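There is one chain below, alone, in structure tokens, taken in the form predicted on its own.
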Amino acid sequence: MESQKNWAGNLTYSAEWLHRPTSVAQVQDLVCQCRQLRALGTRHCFNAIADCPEDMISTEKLTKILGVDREKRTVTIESGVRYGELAVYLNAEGFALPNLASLPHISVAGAVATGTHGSGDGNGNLATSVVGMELVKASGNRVTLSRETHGDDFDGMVVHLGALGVVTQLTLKIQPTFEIAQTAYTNLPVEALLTHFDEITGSGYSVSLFTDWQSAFVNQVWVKSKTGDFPETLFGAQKATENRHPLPDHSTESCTTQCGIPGPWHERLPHFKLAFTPSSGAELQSEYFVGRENALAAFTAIAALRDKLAPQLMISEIRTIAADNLWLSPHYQRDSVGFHFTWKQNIPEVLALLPVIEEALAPFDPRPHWGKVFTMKPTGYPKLPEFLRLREAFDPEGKFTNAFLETVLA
């Protein structure tokens, strides 16, 4: 097949064949026919988690929204649906999801499989909305998964890294629609952050801090609030009078509306608009999560590396995520703070820098984002043996494995 790349262009997939099924029956046939395969979503992962040297199944044509159950407050979708399209549909039906990621361009199934998160002190990652799944196992059988049918094992099936099969449908819990507004603040003193971290991250429904680590100030703080109550200053940071982009030399056209103007949840919770590509894609991304109790110590440890970060870094984002009970979630049983790095696409230099960051964070038991670039062995997953039991039951011959999984799940 013609060479296929991920969204950022840093990875060329090694698969010999890329299939684009249009029905679950076709997925079942392909799973039966293929010796080794991986499912592929919107290609927003920066590592080889979805790669396979033989066959890949793209879910890009499985895009039906199958409907809302108003009594149960759930929505069921096919696995290729992106958050942007789902959000527009839900809002028109009078419903919402509690949380969204920075990009509405990503597929629901891909975000769930990797524990992708969104933000907010009280908001769980996107996978915590899942109440049911349908997937095709290695045998080609179509199975329905839920807490009702699988009990506590369901917590091990939601964030699954593609290791259990090809997800074809998801059912998500939903809530009544709501409006929200966001405002950016500039130049937050680092001293204020270290003194008032809880008040700052708790100042809105969702709060993001952007920093290049190069001064005594955090460059920007984006506060998303249901109340729309934005003070003129936030612990010394000044309220912006115009829209901001996380990168000062980028147009704000792709960013969701700021300046305290309220709008539908799905037009404010993401940082970027669905109709725009937020960047050229020529970047790398890494992210590490630590327990909230270690947030300030981790911040200080990273800040000490500012001279090493500067040549490769575009921007960092710091966000909070609530604890959950999903076995392979990076936020399993601990409220977390994520330290996200958007790098220049200098692959050798970035790969040489990551172990330095990982060593600095090692005292705080960091968990890397499953879909981004890292070099450490992921730890801190006490339920991993139970997940491997599930994997053996769903895929006894290793049809859905690849080199990435063999490394991180070893």
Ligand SMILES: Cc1cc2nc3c(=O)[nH]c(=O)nc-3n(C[C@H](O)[C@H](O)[C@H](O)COP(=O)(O)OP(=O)(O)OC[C@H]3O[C@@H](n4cnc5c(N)ncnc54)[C@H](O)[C@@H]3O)c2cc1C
The other form holds:
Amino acid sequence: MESQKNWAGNLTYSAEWLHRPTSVAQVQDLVCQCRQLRALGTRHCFNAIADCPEDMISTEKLTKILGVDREKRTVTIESGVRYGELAVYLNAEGFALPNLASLPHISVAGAVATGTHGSGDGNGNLATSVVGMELVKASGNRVTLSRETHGDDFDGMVVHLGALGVVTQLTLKIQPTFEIAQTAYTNLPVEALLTHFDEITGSGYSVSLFTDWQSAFVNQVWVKSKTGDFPETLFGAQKATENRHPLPDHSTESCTTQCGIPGPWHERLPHFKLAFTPSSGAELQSEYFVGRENALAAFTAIAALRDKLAPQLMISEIRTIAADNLWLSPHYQRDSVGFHFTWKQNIPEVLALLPVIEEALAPFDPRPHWGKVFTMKPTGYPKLPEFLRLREAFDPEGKFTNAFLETVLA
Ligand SMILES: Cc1cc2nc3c(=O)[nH]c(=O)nc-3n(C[C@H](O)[C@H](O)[C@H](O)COP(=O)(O)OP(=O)(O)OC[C@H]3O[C@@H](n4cnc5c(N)ncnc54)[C@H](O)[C@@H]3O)c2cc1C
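Given the form predicted on its own above, what does the protein look like in the form predicted together with this ligand?
First the chain shown before, then all remaining chains and molecules of the complex.
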């Protein structure tokens, strides 16, 4: 087939065939026919998690929104639906999801599979909204997964890294629609962050800190608030009077409205608009999660590497994520703080730098983001043996495995 790349273009998938089924029956046929395959969402992962040397099944034509159940407060979708389209539909129906990632461009199934998150002390990652899934197992059989059908094992099935089969439908919890306003603050003194971390991350419904680590200031703090109550200063940071982009010298046209102007949840919670390229484009990303209790020590450990980071870094983002019970979630049973790095696309240099960061964070038991670039072996998943038991039941011959999973789940 014509060579296929991931969104950032840093990875060419090695697959021989890319299939684009339009129905669950076609997915089932493909799963039966293929010896080795992986599902592919919107290709926004930066590592080889989705790769397969034989067959890939793209969900790009499985994009039906199947409807809202008003009584149960749920929505059911096909797995290729992107958050951007789902959010517009839900809002028109009077509903909302609790949170979104920085971009609305990603497929719901791909995001859920990797434990993708937004920010907010009280907000779990996006997978915590999942209450049901339909999946095609290695046998080609279609199974419905939920807490009702599978009890606590359901917690092991939601963040699945694509290892259990091809997800064809998802059912998500929804809530009444709400409004949010966001405002950027600039130049937060690091000293203030270290002294008032909880107050700062608690100053809104969702808070993001952007830093290049190069000065005594955190460059920007974005506060997304349900009340729209924004003081002129935030622990020494100044309220911006115009829209900001997380990256210097980038047009704010791609960013969602700021300056405290309220709007629907889905037009404020992501940093970037669906119709524009999010972030920079030609980039790599890495992210490590530590327990909230280690946030300040981890911040200080990374800040000490500032000279090494500078040549490769575009920007870092620091976010908070509430603990959950999903076995392979990077936020499993740990209120977490995520240290994210948007890198220039200098692959060898970044790959050489990551072990330095991983070593600096080692005392804090970091868990890397499953969909971003890392070199460490992920640890800190006490339920991994039980996940492997589930995988054995769903995929006894390893049809859905790949080199990435063989390394990280070994
Ligand atoms: C600009 C940018 C900004 C980002 N911002 C954030 C952020 O704010 N927060 C965050 O946490 N991450 C973020 N990410 C990372 C990324 O969004 C996630 O890692 C997410 O997994 C990407 O979803 P996708 O559909 O593109 O997945 P893909 O890369 O296509 O696939 C990811 C994994 O999901 C599996 N998968 C996909 N669909 C299915 C299915 N139907 N059945 C079974 N398995 C499936 C694949 O096999 C693969 O293992 C960002 C990425 C980019 C490029």
